[in-house]
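Below, in structure tokens: the form predicted alone, a single chain.
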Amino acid sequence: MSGSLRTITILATKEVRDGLRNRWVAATILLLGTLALALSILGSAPTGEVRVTALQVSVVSLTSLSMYLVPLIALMLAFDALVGEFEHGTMLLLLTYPVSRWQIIAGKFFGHTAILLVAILVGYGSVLGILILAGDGDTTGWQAYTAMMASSLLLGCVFLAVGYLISALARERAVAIGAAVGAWLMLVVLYDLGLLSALMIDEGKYISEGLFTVLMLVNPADAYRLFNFSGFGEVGRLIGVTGTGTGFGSGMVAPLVAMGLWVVIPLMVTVARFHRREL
């Protein structure tokens, strides 16, 4: 077992190195950075009759704002992880070693989640080390942001798990990387515009507040939103979703388990997928 966690180890780490070494990478933490800190800016000065601290109105902000731009980052670093070292010929090479095939996958998938917390910590820790000394926030505000970090890096490990997928599929890169953006658009975007049709079109007739529960979890980016909205009570007051997914015990939970589904289910897809495919 040790000697699977060193070979593990190593694997994650020159996929950090690497990942590091791309511009692209240090460009989006420095984007995380500054789409929170102006988001938390402009929302710095919340009114009205509910009390809430600078720090509530952020996690509302950024959990928006995660749900759109995380799952695009970790679909990037995910897409060609297999496939392009299949195109490139390393692949072969890297088998060559005393290495196993789901040990490949363990090893990228932890080394693409260290770059995701390094991209987090940085740009969303930044502000909340901001905001807090700032005296914006009491107990509850800086637990909603914690907790809205960690959920982000569980979304951001659900779709390196589908880009796994896509590349383990995939015979070529630039076949990987349409299906990346098409899974993009149909899981962040468009099954939302269709849940929402649906909902207009019903009318309240078929569709009950539990089945709407229901369907939200299905998608991971809709489980985010609803675990972080649901929570903390003055958050989702200010979007008047509180109370949302409580027919399951915990408005916090259901969507945990959804998210922690969607991460183990595509990764053994993919192990399995991976083991059968041909050199």
The other form holds:
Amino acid sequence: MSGSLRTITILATKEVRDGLRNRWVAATILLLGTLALALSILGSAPTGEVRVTALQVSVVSLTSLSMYLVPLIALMLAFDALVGEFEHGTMLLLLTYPVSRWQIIAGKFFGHTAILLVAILVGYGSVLGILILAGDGDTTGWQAYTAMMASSLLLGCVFLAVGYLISALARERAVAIGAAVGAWLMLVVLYDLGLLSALMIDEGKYISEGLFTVLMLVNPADAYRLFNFSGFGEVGRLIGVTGTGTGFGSGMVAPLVAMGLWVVIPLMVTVARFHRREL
Amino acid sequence: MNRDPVIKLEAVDKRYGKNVVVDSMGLQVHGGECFVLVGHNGAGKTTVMKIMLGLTRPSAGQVQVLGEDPASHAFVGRRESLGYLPESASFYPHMTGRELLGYYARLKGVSRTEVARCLEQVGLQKAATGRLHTYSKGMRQRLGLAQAILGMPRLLFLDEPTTGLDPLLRRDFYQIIGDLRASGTTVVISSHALSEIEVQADRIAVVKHGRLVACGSLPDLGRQAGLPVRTRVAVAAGNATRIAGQLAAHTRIDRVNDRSVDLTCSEDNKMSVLRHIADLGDSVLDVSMTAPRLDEIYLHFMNGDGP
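Same protein, different form: I have the form predicted alone, so give me the form predicted together with the partner chain.
Full complex below, order starting with the chain above.
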């Protein structure tokens, strides 16, 4: 194993251990699993009418749930990753060890991603198993469900990156938690409300279908929704978003790229900012 | 002692806005040396140490540690050879002592046996399974030293290492540092504990308001400060006045009584005065010389009209 990879693994392992120790992993699995199960059971009633499977309905309800929940979990994991260590004084010692600053960010990122991965795999994966068993082995829609799980992880990564950026910019932990909640409200709640208001006021004059799709893609939470709702035909038809101009399959690429950029850019800014920070 | 500088600072400034924390600092620390930084609170000692560790970048000047700029990317690998004990070391409270040392040892690429050795050396092997939030100040400081000496560092930085430790712990502390020095480790210490540190120091740097006002060995500093070496000559009864008269030609006599003559001389003529005393023959029973202590030297430089 190369030196960098070894260091990143050591740092990531510590984050996972911390997550296991302070019950973050257990709490997240429980939260995602319980809500996924509840939504899937409650939401499976209409499946007979519209000829879609319980899995496909679950993708819709779980996408709506994850859009709010996963960003919040990721931000809570990430907001004090740097500012917390600065405030507590542990960063001072860590930086005197043979560790680069980008490796610290990478280690935390992979560690926290692993926590989210386990939570999503166990929380949502167990529901996938239950639904397949309850549907007498009918696996129709498993691709959409699996894509929903994978994109939920990517959405989590987006908000981990945003959380680290907040953590690198904030001077105090208290400020970072406020900023994290603010970022969640802005990106997950208020952006949609703003977009909806703009559409209503505009009445189709300036905001074309194309511009609307771009505006959706700019926001990672909406890109996530776009990916899951328009990616697989049946699921898209279920909620009627195929009219956004993103057809089957091809519609998955742009939201993925958008979310990918939302991971890479904040991480790069975080590393740059962290490099400039003195102790 | 190796004379190659392990640490080299040239005209180093550190400013935060208009506030000058380090001002034109230039110094060299040689391999195997115990180099001590003394100065008032806020003199800039910790900042100098952080600059040496690459945690803070200087506003101006050149810094080289183990042949590299410590703030550069190239220095990251060199940190395997460093040990650092901050003034108030903070650790992850939920970890145990052994887990923490294991984590740092893995980052440093040091074996597990080294963890056990360091725990034993600081006397924490029994407490190693306890969570760190239950540790006392003394235990935390021992653990701090244990992580600093992981892998027998070539260069050890200790910032106020014995503050808050009881005398017994201080003795153990200096014993461990002494062992490391014997194996060739260069030690940089910042301290207020002048009386205990003067015994350890090869050279001392006196820092005042971010400026280096004096640097050298204890006798060098005494000489720079012009502080006297006090000498007491014990004499046979009835000879004191005669001997005082003979020595008065060579040095200043402070006090004479029936059995002794107290005199002062400078560091520079110390040996010449000693020779004169030796020439006095059997009427001199004993001689004791007291060089200026670090606290006197420190007060001299702190109260002086320096920067």
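In this text, rigid core is short for the largest set of C-alphas that superpose within 1.5 Å between two forms. Computed from a prediction, not measured in an experiment: that's the story for all the values here. Residue numbers count along the first chain shown, from 1.
Relative to the superposed rigid core, Val269 undergoes a CA displacement smaller than 2 Å between the two forms.
Annotation: Cα of Val25 displaced by at least 2 Å between the two forms, core superposition.
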